[in-house]
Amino acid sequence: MGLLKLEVLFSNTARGMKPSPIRELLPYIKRPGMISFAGGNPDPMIFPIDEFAECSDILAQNGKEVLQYGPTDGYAPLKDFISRWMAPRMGRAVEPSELLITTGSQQGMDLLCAALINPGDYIIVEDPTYPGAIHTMRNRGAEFLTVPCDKDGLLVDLLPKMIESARNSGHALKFIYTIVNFQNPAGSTLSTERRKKLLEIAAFYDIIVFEDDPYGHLRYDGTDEPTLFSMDTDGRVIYACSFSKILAPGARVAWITGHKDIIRKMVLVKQGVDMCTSVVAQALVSRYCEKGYLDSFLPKIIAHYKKKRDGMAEAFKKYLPGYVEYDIPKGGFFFWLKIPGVDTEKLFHNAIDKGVAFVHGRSFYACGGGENCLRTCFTFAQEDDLLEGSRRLRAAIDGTRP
């Protein structure tokens, strides 16, 4: 009897895998005494707790629906009151065929690669970009080409040249991922200018967009500019969004939005993943939404936000003048740090010995770089840790230098 040879067993995705470097920080982060500026969770403080549990009177009126199995489309009366709140957004109320309920935004970009990659098939995505992202779609055999963004987002005057040359390679070309809003990690937002030349160029070269908005709901500063779905004439754009950063993760609800023929191909791998997102979450996000609570929620979310990355930025100009560049985002969750001449993740080690966490800038990198950037989150640590933590990331940066 011989030792389960595993490595034989294990597909050759499986053997490719990596860790998320966000999830493999959860240790240090758990560590007694330690201010994290890493994951891009929401303050739990501010969960409507009170609010969401008034919610749950769903199961008393309506539990012989919610408790059975639901369509793989998502829930009815949650796709109906989506549709209307995001028309203004949206440009117009979208049909029940053009949306689909995720398990979480994470899974609808999963099920999107699932539908349009074939392994070798290549994706354009900003350079940085979200590490969740990347880790997915090359979980479905994706590769990369990146474009790198600056305080207006993705720098789209590169992206012809680029589509040219790996067409004359033979690579096929699936689509092109932007986080549009509040970009994670860089915390940029592409401008209304670039958005028309993204869309133009998408339509001449017959490609994909994937419009990912997380942050948009969560602007501090300015006004919206219009999402890209609603510009599109072509049907090309995809839209996804969620409720973890408007009201809580926990609940792994979140929705995508597109072309009718593409939602239906995506709800055929569901079917075969999870059948459906928890009906359960869906009705109690469904009735919290339909009282209204969203809409009360959201202004004091924006508000107790806009303190805190007031309180990080402030944080930075006392402790950090001259050591790190970095640009105050309008919106969502994210500074962007780089320290010429650190290694971030030699300082990422330094950083947690003195009591801080942040995520190093090759996380964000799919095809290598990011070297001497890092990324802090201001929604979680509370406003006291967010001087303390500056404090401390200064400490780790003086002992990392040569």
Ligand SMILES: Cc1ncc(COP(=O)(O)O)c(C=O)c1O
Given for the second form:
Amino acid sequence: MGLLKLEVLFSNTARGMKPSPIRELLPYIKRPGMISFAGGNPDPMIFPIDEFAECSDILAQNGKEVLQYGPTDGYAPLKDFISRWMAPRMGRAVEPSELLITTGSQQGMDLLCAALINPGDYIIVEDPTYPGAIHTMRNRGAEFLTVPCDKDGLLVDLLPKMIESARNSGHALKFIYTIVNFQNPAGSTLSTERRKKLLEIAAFYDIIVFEDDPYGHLRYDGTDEPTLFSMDTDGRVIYACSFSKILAPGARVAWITGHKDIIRKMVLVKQGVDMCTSVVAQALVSRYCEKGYLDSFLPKIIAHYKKKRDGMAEAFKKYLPGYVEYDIPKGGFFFWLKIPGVDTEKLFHNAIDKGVAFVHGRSFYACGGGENCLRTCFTFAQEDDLLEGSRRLRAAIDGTRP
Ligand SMILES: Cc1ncc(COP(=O)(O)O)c(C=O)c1O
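Same protein, the form predicted in complex with the ligand this time rather than the form predicted alone?
Once more the chain from above appears, this time first in line as the rest of the complex follows.
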């Protein structure tokens, strides 16, 4: 087939697609000797491999169900566990009709967009935000309005003017997307006061809020903020969480909770996408959780990642004083660095030559920006590499500065 014909063949969506900036980094990261602060990967050294292997006895016990197609909304024992386990965070045990198991939170996001977004509709996102969200939303035809964040998260006071001007422009504004805890990439957490205000604004303008919370369980300092879902009194918050960061991303098991009519539409979309999330994966995760392993694993990874967070902070203090500006995140996976006067996309190529990888700032901005910023992940690299990677980063900055 000639190239010209293929161009005609592709959909508008496929023609407009841009590669995921983080997935594109994989070939660089796999180079021998490379220290990766790039992807938001958990530490594989701490994966609970033995416990997972033990839980595969679910196949001997219930293989006839586990190896069969499953319900689109999810494996019932897992839904039941999530509803009970999350009740303290959600303010109540959610009903089965309010809960959908998804193939990663990434799929939850996509199903939500498929259910709500027509091409040209607006979504309000944080500046910066998770590139995977920008990618999915863009694939579904969304346009973006961006709100800056500071160390207490989204600057909610800017919302009313933005919402009004969006509405005056004739575009439908479908939802506000926020990563409330230990934001990816900025590391910030939305303060309780701003959470209240955000919900007041959303209620006043009658807008849905999509609360994406894959890092909320991973707090290293301070006390938890209430979820927006638990503070919401009129069913406008859709809440997503995942086993990826607290257990194993290879399982591809996550969940999304919200108004039953929205969840129902997402179930209908999912029927045409993958029929159901792998029942084998759901059953393994479910058995792991039911045995109490998740509850014992969480304190272990929190202690492990806190040490790594401190390790990266120490390494920055040793090798990068005066070079970079940052706040120490109270949880999650990431440091967000500002390097005044340095274009971090240029820096990236020098850093790769020196043997350290990160994600440059532009990747996190839906409408441009972030030239002098970058994200480093502290959970994946091993302790010595946190130091050596920071030393290499300094050498790369020295080689990039004008
Ligand atoms: C904020 C945020 N949302 C969603 C996801 C997707 O996670 P999952 O592995 O559950 O698809 C990620 C992954 O890095 C993330 O950082």
